[in-house]
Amino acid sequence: MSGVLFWVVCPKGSSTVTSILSIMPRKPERRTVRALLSSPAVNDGSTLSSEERVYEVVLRQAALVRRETVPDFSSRRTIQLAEGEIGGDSRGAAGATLPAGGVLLNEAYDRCGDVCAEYAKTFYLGTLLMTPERRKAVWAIYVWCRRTDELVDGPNASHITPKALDRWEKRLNNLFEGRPYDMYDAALADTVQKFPVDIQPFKDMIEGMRLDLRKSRYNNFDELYLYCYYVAGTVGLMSVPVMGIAPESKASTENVYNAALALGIANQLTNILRDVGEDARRGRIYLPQDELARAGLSDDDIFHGRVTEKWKSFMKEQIKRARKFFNEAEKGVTELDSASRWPVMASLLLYRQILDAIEANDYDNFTKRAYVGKARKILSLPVAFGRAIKGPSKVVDSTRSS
C-alpha cells in the first residue's frame, strides 16, 4: 500500500510532547540548526526516533526556504529532454529543448494539468484558485507523485523491482539537474528551478515505494510514522515552497513545515484506517503490531474481518491519533499565502470527515468503505473559506528564526 497525499488534497492512497507532543514530530531541545546538523547522532541516525529523523528533514527544508523566500523566475535554465531509456514522445522528442517560458514547456505544464483534472477533480478545482505559476508547479509535483505511486500500486506493479526504483531515482536526479526524460518530467524540472524545492523529500517518497516492495507489517507506531512520512508527509514538504507562506505570518518556517508534515501524516493514517479490509485482502496490515497485541487483537482478526468490541476500542484510539494530526495541521494552514489557504483548508476538512464516516459505519472498515458524500463536500467549502480568510495568527511564534 502506498499513497500520494497532497498538502492540497489526497488524490489516491491506501494505506504523528504532553498529550499532543507525544503524537506530533518531536522538536529537539532548543539547539540551533547548525548544532543539530553537526551532531554525530544526527549524521548516523542510529539513536534517533523516526519523528526526530524526519524533523531533521523539516529543518533542512525550512532553512532552504529562508535562503530564498521569493522565487526567482529570471534565472531559469533551458530544459533539455534527455536521450535516455524513456526519451520523449510524439510531441516532445528526446533531445528537444524546452526554453523557459517556451511553447513546449507550457504544453508540458498543460499536460500535467490534464492529468490532475482527470484523476483528481477536487484537487484540480482547488488549484484554479492559485496564481498561475503556483498552480502549474503544484500540477507538476502532483503528476510526479502520482507516477511514483503507480510504480507500486499501478497496473504494472507486479513487475516493479528494486532496480526499477533505482532507475526512477536516477531519473529524478537528472531532472533536478535540468535533464528530464519526458514532458511531465520537464514541467517538474522547471518547477524546481523556480521554487526552493529540495530533492530529499522526492527521494524519500521513492524510499516509501521500496518499503512497499519488502514490508507488509509495522511493529510499532515509530515504524509506521516513518512510512507515513515517506509516502505522504514528503508531499507537504515538497509543496510548502510552492504554496508560499504569508508575508505577514508570525510563525516560524519550521512550524509551517511541521503543519504540512502533520497533514500528510494525518491523511495517510486516515487512508490506512479506511482501507484496512482492502489491504488485508492483499496480505498487508498497516497498523502497529504492538498496539494490536495490547488491544487483544491479532492478524487473524483482521484477515477475517471481525468487528468486535476489542476492534472498536482499538479503532477509537487510532482515529483519535489521526485527529490530533489534523488539528495540528490546521494551525499551519492559516499561515500559508492567502491564495493557497482555501483549497488546503477545504481538503483538510473533507479528508478529516472520512474518520467520521468510519465511525458512522460502526468501525466496520472491512466490508464498508468510508467516504464523504457530495452534499457534505459542498457544505464544507464555505466552512473552509471562513476559516481560511482569518489569516495568520497575530501571535509571534517564540521559536521563529531570525
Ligand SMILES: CC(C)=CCC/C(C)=C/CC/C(C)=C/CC/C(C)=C/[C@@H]1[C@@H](COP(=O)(O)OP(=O)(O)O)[C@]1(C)CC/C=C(\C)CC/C=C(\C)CCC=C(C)C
Contents of the next structure:
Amino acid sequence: MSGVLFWVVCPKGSSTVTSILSIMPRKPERRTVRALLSSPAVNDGSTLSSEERVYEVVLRQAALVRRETVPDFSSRRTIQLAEGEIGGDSRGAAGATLPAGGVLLNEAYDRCGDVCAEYAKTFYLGTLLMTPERRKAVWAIYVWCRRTDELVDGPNASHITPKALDRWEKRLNNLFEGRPYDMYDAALADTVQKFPVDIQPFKDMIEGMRLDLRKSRYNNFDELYLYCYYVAGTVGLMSVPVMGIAPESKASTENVYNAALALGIANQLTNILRDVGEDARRGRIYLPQDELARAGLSDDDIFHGRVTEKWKSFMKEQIKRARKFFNEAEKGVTELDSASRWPVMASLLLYRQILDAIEANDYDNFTKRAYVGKARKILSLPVAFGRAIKGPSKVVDSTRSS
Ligand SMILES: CC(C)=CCC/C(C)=C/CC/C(C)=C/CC/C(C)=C/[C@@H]1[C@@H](COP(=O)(O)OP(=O)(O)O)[C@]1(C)CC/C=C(\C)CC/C=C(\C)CCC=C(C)C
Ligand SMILES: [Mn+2]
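I've shown you the form predicted on its own. Could you give me the structure of the form predicted in complex with this ligand?
Below, the chain from earlier opens the complete complex, with every other chain and molecule after it.
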C-alpha cells in the first residue's frame, strides 16, 4: 500500500501509568492479559472462568485512570505526516506538520465524525451532546472499532487471514506509539495521548476478530462471554476514560468499569439474539450449544428457522440474561461525567428495546429483523434524560479506594 504515514512527535510517556499501577489497591497477579485470556475458558474448579479472567482486565483498566484529573488539551504536541504506508482517501500531505488542534488534525476528527454520522446516525446525534473534546475522541474510537469489525464482516472479509489481523495489530501498536498510518489513525493517536486510554482493550478486540475467523460455535456461556468481552465489552473499557467519571461520584473506578463492560456484553448479546437468522445463513451459531441442547434444540432447528414453543422459551431465557447485563450497566451510567450520561443512557435504552422488539416479533428472529422505530427512539430521549440527570449515587462504594 502506498500513501502517507503520519507520526506524532513526543509520544506518550508511561511513567504516570507505572506509578498509578504501583498504588493499585487489589493488584492482580502480573500475568499478561493475553495469557490470562487464552488459557482454557471452562471453570472446572482449577481454572478461572471467563468472567473472572475478564474481571482481572477490568481491574487493570480501572487502575490506569486517575480520578479527579481533567485531561490536558492544551499541549503543544505536533503530528507530522511522513512518507509511505496506507493511503486511500484518508491521506494527507507527506511531510506536513500537524500542530495538536491544528487544521489537519481537526480535519481528521471531522472525517471520523462523518463516518459515525454515516454508519450510526442516532449514535452520532448522541455524541453531539458531549463536550467537543470527548465527542471527537469517541468518534476516533468508533471509527477504529468499525474498521476492525469491517475486516471480518465487511466486503473484503473473505480475504482476511490471521496475518492481516496481525498487521492491523502492528498498525495499532504504531499509532499508540505516535506513528499513525492515515487520517483516522492520526485522530485516534491524538485521542490516546489526551485521554488515559490503554491499548489492551483494542488488542483484545482484534483477538475477538481472530476468534471470529476460526470459531463458529460456542460450547457454553463461558465461551460466549469471552467472545462478547473481546468484541464489545472492550468498547466499554475504551470509552470510560473518554466519557469520564463524575468528580462527585462515590463509586469505585472498578465498579464504573464493570458497568461499562456490562453494557458492551449486553449490547453484543442483544446483537446475537437479533441476528440469529442472519448469522445462521453464514454458518454461524453464537448461542451456547449446551443451553440449546438442554432446551431440546439443535443447529438444524436454527438452520431451518423453526419458531417452536421450545425456541420461544429458550429465547425468553436468553433475553432475560441480556436484560440482567443491561440492568447492571444502568447502575453505572449515572456515575459518568454529567455531559456523557445522557447519550450513554439513551444508547442503553435504545439497544435494550431491541429485546422488546424480538418479543413483539413473537421470537421470530429468523425472518424478521427486530428494530426500534423512530417514534420509540424519540420517546426514549426524555426518558434517558430523566434518568441521567439524577447523577451519581450518594452511597459511598465500599470498594472505592481511588
Ligand atoms: C459506566 C458505563 C455504563 C459506561 C458506558 C461505556 C460505554 C459507552 C459503552 C459502550 C458499549 C457499546 C456501544 C458497545 C458496542 C458493542 C457492539 C454492538 C459491538 C459490535 C461488535 C461486533 O458485532 P457484530 O459483528 O455481531 O455486529 P454488526 O452486525 O457488525 O453490528 C461491534 C460491531 C464492534 C464494533 C463496535 C462499534 C463500531 C461501536 C463502537 C462504539 C463506540 C466507540 C462508542 C460508544 C459510545 C456510546 C455513547 C454508546
Ligand atoms: Mn460486524
